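The form predicted on its own is given below as one chain in structure tokens.
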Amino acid sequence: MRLASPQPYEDLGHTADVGVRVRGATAEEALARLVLAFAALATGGREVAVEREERVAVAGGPELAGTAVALLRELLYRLATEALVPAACEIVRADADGVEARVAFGRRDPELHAEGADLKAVTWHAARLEREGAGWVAQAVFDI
């Protein structure tokens, strides 16, 4: 399932950093929403014009939370080095060994996205991608 911004997310209310929680019917949907929550933080929730789509594959683990952290770290690297921000995402596969995603990227514009957070790192603190009730929950905390 391909999801595009904006997607709903909860602010974890972290005192020193910024954290988000998302929900989905599947692990893939929850992880795609986590990717788009990351983008919303980086852009201040403003729209991103799609420039290109890429297949992104990263090794993951331990467990699904580690896979989520690995994917977010790859996306943070692309933000830091190329100013790329996800505008849409489809998680093709996600398991404890890694993730494969199709991500539509646009560029972070320093003026348009000035309200966005200066995300410096993806932490292990409170990282989750797991079943909760009938659905899935994913969350991450970012150093700012």
The other form holds:
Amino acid sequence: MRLASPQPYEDLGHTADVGVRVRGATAEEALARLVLAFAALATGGREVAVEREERVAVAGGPELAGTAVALLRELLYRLATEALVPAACEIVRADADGVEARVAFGRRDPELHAEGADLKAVTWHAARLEREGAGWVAQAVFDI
Amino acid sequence: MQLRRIEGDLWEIPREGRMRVPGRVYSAGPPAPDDPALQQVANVAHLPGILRFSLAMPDIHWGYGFPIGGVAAMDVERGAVSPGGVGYDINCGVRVLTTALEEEDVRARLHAVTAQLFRDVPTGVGASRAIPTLSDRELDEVLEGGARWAVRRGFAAASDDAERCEEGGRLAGADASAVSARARARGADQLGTLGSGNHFLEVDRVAEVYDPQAAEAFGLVPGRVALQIHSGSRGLGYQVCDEFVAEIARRRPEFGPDYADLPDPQLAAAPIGSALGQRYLGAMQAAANFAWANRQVMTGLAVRALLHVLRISERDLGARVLYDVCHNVAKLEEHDIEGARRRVLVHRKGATRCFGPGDARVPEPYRGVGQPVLIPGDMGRYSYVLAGTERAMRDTFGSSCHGAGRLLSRGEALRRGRGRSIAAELAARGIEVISRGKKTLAEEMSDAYKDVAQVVAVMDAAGISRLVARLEPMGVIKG
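Structure of the form predicted in complex with its partner chain (previous: the form predicted on its own):
Starting with the chain above, the whole complex follows.
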């Protein structure tokens, strides 16, 4: 399922950093929402114009939470070095070994996205991608 | 969580389960038992080789792995190194420069001064190109040379700037070859940039002196102008930490059950003596040197900005580095522990070294009074300069607090800031603030932080570091 920004997310209320939680009917849907929550933090929730679409594949683990962290780390590196921000995302495969995603990227605009957070890193603290009730929950804490 | 009072503002989390040592927390009043930061203090006590206590300073707040405000000393032979005990912003730290300017010299031109600093020191998300992008070879020189590299390149207030930094502005043992291509890519064009969030460059006035002898040694004169720079290793340091946390987390089963079963994945640790632990230390020390060079380049840029806008000579400005301290670092140090001199790896994650009088590791001009301990507060109130003590050497591995500590999440700060102009509120109190984004000002407003006066009072009362002077902001630039 391809999801485009904006998507709903909860603020975990972390004192020092920023934590987000999202939900989905499947692990793939929850992880795609987590990717778009990351993008919303980076842009201050402002729109991103799509420039290109790419397949992003990274090794993951331990467990699904580690896979979620691995994907976000890769996307953060692209943001930091190429100013690329996800505008839409489809998770093709996600398991404890890794993840494959199709991501539509736009560019961070210094003016339009000036209220976005300076995301330093994706932490492993409290990272989740797991079943909860009938659905799935994903969360991550970003160092800012 | 049950806590017991040891004395005064010092509280103990008793050892239980697989904790190797108790936790100890300095706190004005009883810590809230449900504070997640206390659980993090207990989690740190699980690390192999931890000595005496898992410590937390009074600016403690919820971090990841270690709490912010956490201190842990590890036995070098049998202990662990944890990148989570250093943090992503390796050698995030603060320096204070003293000047010969009187408050009125700057007050009359405050807007021009603040605006010039904002123009000349790149700030904000992704800020870059304060200086030409470094080649790989130049970057190696920065990673090995730290502040000294920048002084050699002419970015300085005075020729002895680096000597007035913790460790002389350079950690020995840095291994530039352990810094990956990705980390280099994130840092090569960011030297001399401030960053965002809680990083700042501030024009302060020396508002009050509590210890005239130490203030004289530190060059702090009431009514004089000082500069404060708070920043770190930018993207290069973040990437170094990120990569080593991932690699250590993946490989920690190799190091045995003590390392495989730590209570938080962000505590991922490797034996100090292992090849991986040594490679992390080499890369971390190199990133620490990048941070010192970063603050040193900004020092040069800020000095040039002041000379330009005030149209005065270097002699009239009279700027010099008072001191520069690390907040996020693991350092090999010798300490007296239970009657023996031992080599330990002290992790300070949101904490400041504060060595006492007479210690040879304190720069000679300050050796009689103790190391300067620089404690920034928030942009609307004040900051403090303290001095290290002998008691800190006995009780906290020579460590003190590092700032006010956040009270509110950034989301809650934004909610409370809605409909307010923080810049206008500060301007009404004579503080000129320029920021890249309005949201940063709301996130960083005074209400979001503890009152740093209460935090440093705990350290003073406990005899860990003693009050020397209070600085008050006049002009602030933020990312």
